[in-house]
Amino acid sequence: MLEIKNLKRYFGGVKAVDDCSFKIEKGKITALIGPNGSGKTTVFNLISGILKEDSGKTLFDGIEITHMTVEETSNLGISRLFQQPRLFGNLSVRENLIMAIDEDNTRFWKNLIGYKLDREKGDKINEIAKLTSITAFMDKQAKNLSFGQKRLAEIARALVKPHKFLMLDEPVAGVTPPLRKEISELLLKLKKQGETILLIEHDMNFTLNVSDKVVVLDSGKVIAQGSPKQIKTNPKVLEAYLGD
């Protein structure tokens, strides 16, 4: 579904992403891991159009998206969860989801002042709310949610947006162990439903338990890729995390 070919991105003399290549298989969960500063978020930003590459290319469903804007990649079906919550604090959770599902912003504002949301979209929002366990606080303002509730609402917003490919940047960072388990179970449910997911996560137990494939970066380079079992015992990976 997604293929990165020889991607490079430098910041001055720093090689943040250095000749990076890997593939994402449809219907699977792929994890992008590596020590701090290894280039993971830069890769995410290159895929989603926030940053532009110095060289190399990115293909999505056979279409080159290397030079596309954030809006263009989003319209092709790439939906992203960011490290930090980006909900609209003065809107309710429901309104945040309406804004994500209704790509016509004019219609979103009309919905707020009394126009009825399409039944199909309303049903979709309710379905995702139930799936992500946020039904109880759908009508709360986002700014009044706990951190864990915000994380679930962010995941719901990424899911409700029309998409073919889901990018999750540290979905369980800072959440409680019970919520971490809940999100783990949610991702496995999503995979069963056919979702294609690329995630960054520092919690190795979480990552290795949910992923079908793991790609390991160090200093902007891919140093290993394979199944979680293969990555656990790879000497290059152990060296990158633990040192000599």
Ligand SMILES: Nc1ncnc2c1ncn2[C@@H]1O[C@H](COP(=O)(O)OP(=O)(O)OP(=O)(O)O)[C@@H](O)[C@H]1O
The other form holds:
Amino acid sequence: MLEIKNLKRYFGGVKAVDDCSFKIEKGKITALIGPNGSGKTTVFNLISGILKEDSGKTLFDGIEITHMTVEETSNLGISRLFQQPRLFGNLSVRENLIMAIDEDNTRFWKNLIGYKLDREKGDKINEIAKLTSITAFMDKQAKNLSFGQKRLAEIARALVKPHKFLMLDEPVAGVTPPLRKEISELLLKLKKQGETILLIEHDMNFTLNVSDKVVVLDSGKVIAQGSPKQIKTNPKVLEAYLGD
Amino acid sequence: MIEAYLIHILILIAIYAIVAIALQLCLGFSGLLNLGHIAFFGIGAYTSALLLLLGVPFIFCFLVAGLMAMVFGFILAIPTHKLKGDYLALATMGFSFVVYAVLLNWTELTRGPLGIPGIPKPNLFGFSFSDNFSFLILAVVIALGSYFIINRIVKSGFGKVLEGIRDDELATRVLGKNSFKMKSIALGVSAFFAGIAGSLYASYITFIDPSSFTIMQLIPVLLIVIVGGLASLPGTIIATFVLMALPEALRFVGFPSSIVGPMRQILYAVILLLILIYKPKGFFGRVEME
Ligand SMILES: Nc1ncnc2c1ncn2[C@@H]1O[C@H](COP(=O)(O)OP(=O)(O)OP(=O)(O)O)[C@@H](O)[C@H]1O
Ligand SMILES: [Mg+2]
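So that was the form predicted alone. Now I'd like the form predicted together with the ligand, please.
Next comes the full complex, this chain leading.
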């Protein structure tokens, strides 16, 4: 589904991403782990087109997306959750979701004349809202939500946005243990529904529970990849984490 | 006498209301602090005035005034689309200086500081809006039409995307919305309405010169938008009434004209200060200023 080839991005002297290569398979949850500052978020930003790579290639469904803009990459079917909450604070949660699912809302004349959102899209929003347990605060302004509620609403927004591939940057960082459990169950449900997910997570236990494949980054380099079992016992990984 | 005066004030309110809701589309709904707005008003006024003097029918002058301003709106969107906040404000302010300088110095076209006198009153389908009462009706109809259209835009999904760009542009782009296109349209549409308001203004006052289109003239409009509250169209209309009528009230209380002018400036400055301190959302706003 997604392939990264020799991706490189330096910030001055900092080798944020250094010759990274890995593949993501359809219908699987792939986890990207690594200590603080190892380049995980930078990899996401390179895939989304937010940052430009110094060298290397990214292929999505066989199409090269390396030099595409953020919008183009998104419209090919990549949806993502940011590490920090980035909801539209002055809009309600429902408006946040509608904006994500509606693909006609950038067409000026169509909007001036007026149209109704497809019924299926409305149903999809309700379905995802239930799945992510956000129904109770759908009409609240996003900026008035608690941190955990924001996280859920944002996951919901990433899910309703039409996509084939979902990238989640630390979906459970900073949330309470019950919510963490809820989100991990949600991820497994999503996998059952056939979602392809790339997940960044610090918490080893959480990651190893939900993922099919793990890629470990350290100082911008892939130091190991494999099944959670292999990763758990890999000496290099243990060293990177203990040395952290 | 009082009646004629009232009609005069109401006409100005109608014209300023159009300029203010147009700015609200940019500033309140799209987060674009566009200080070049007054230039679009000026471009509309000059376009319409010059065409009218060539004998072109009002309806064309009026529409071309809007379209001309819109073209400049699209053009301004290109170099400024990566700028935010203060930088955008500075760049758009620069634009208004450039337009002012052109109006002042391109004397063959604009007569420079002498201005353009004798601008004809509107004439539509054989009916001349030469007395102020009929002009008021025309201005109110156009203001209502502008309100209707801008209201429709901001209530639609398109308007929500603009609000998304205001709240978090990158997040909007990550949802696949082309923010450059969206912001260009917002700026273009906003400029269009400022342009048609300029056309009305030119034909109402019948005289324009570059000094009517400086950044100083933008301050009352900016104040209206802020007092009314960001992202609130009804608030903008109410604020237009209040802020335009307030200085006039001074006149009625017996202040001489020579004092009302400077008082107006002071009054506006004080109101702005009070609003920023006590009511940063304005009176009807949903969005806090940053
Ligand atoms: N825009 C930037 N400008 C300069 N340096 C940057 C920028 N973005 C990231 N870096 C640096 O690149 C390195 C990798 O950062 P990145 O955010 O990708 O790490 P991460 O693995 O996501 O870390 P965390 O687990 O803390 O989120 C860090 O040293 C960081 O300081
Ligand atoms: Mg990170």
